[in-house]
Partner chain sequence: METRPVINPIPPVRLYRINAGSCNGCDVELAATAAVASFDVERLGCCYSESPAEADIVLITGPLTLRVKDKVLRLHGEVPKPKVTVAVGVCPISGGVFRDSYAVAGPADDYLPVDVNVPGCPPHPRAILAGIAKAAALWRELSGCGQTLPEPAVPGSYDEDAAAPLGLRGKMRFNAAACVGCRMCEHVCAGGAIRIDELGPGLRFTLWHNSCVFCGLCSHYCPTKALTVTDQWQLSHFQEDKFSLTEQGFIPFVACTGCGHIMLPATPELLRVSYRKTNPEIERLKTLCPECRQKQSLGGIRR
Amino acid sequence: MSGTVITLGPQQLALEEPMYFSVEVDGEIVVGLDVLAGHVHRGMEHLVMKRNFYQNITLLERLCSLCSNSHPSTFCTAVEELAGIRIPARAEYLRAIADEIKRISSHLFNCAIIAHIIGQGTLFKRVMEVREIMQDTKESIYGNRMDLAANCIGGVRYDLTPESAVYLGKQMERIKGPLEELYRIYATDHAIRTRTEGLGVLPNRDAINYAVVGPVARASGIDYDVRRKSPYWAYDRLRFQVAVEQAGDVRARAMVRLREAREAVSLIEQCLVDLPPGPLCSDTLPEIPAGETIAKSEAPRGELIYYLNTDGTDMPVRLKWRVPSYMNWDALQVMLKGQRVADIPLIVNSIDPCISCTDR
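For the form predicted alone, what structure does this chain take on its own?
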């Protein structure tokens, strides 16, 4: 970099996790950017090779809080693929339910932070209040507000009783109205549109060149969702619309998340209607053979990929994950160029970065 360089972060960017930037500026306008990763590096890829497959389910759930269910479920899918395990039909639906519950909570949290950054304190509280419906749901069904501990190799560790299924259905009905309210506010409120429209634009061509994923990609007109393109679990039997916007700005990314939250409610309701009877997991687990495989899922932030290499023992030789934020970080060079320094926190938050699972 040349010219005036300032550092931002790692603790003062109004985000839920620390990010660290070296920013080249011309006055108050950003002209260059370096993302300095590694601030919360925990050596997770080394730790997973010191634990067996079953211990890693617990460890991987602690990679990230907002998408904590996506990591162990995708890891279990990789192990099952390698071992030739077919999980029961009921478990496929229950995994989808857990993932969609986490998706709603994650998207609402990001939209709440957007409101906080632009000074809409009342809206921030309202979004977090709506999110509490999902937090209460998680605590009631799984016993925990963040880490669900729902997955095991060969299926799931929890079930929905008739009573809990009725409760979950009522919670979905309860959240529909507030989600519509929030969608309308973010879509039409003049103050929000003024602060988010045309800000941090990622054009479609740049989105393709930088290979961004998830809501960031779909907000720039890329119609890609793993649940649709490469269905897993019960998603090939469920109906949903992929939320796509064209503007590629902060507002478009927020709108995609709110639309996806509404679709997630529909997916959960479909799962409750179609939930088949039967076991929750495989009766017996075969030996995990030597080999390698890849599994992927649509985490709240986008495409999550797990690579697993084994040697026939109960411990992985190599386990590596490519998280959505890793793909989306680099595109900040496009989103931030020409923007004001004061808008950096808002634009960065709009990609919903997960620092813990990216630094790993």
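Since the one above is the form predicted alone, can you give the form predicted together with its partner chain too?
Chain only, nothing else included.
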């Protein structure tokens, strides 16, 4: 007999942000789910229509701190597309570097949370300490541990001096070993495998039907990465493997993220080798004509899409975006069905949900 409905909040779900679930249970087993969103709704899509393009660069970076760079960079790309601006080659590489640095940090934070939920306190702290290499890197190059302030319309507003490029290269060397070690632990450690293997499975067919994106999609065998499918910035000149797994379980999603973190190191190293000289920004205060356009990028959680509609003034008529997490919540219906209530936090965190992104 089913029918008991329990409400779970951020504390029970082990989330950093307020999100609530209404879960229908049969004894200890999940039979239904309703996601109660909106707690971090800040009316941002309304705010962006009341602010000019410049203010929106900073406002959008505050959408979510874990993927903070993806928003201003993709928004700037949309504005540039409309204004017919080609950003300098150096800026294309610097944007890719900023996004990949954020990807490593974001993926490591999720891996840490997974360890925390499994009850591996030492591993949790170890992952957080490894992540500090990236936090230090962001702080030294960009001046903040979360929000990089790297982008402006027409390019970037940070540069890598010869010294900071050497520093970044050294930081990449420093993190390689720990990333290999973490990959090995998550792949082989008995306790972790027992808790993550076969748990919260999203079969490939469901992944397609539910239209999931990012590591969640790739862990269910969908070979889709915006960097490959619709290249932008320097990604058409960089070599990388799209991490795809077939199992569709909690473990596969963690493996995809750890493989992507390693791949991000390689991408940053390629950028450092290929970094062309030249200006950082092509036009400081361009005219933004009337029109509409689309810009996309592969954020840490997957495909991010922006739609921009303008009328020739310096404020958008409409600026709409859809974050990757928005697409992935619904698939929890499949992942959670028939699973134990005690496993809900682990399965929920395996989609690396971003609530502030979702609610805007």
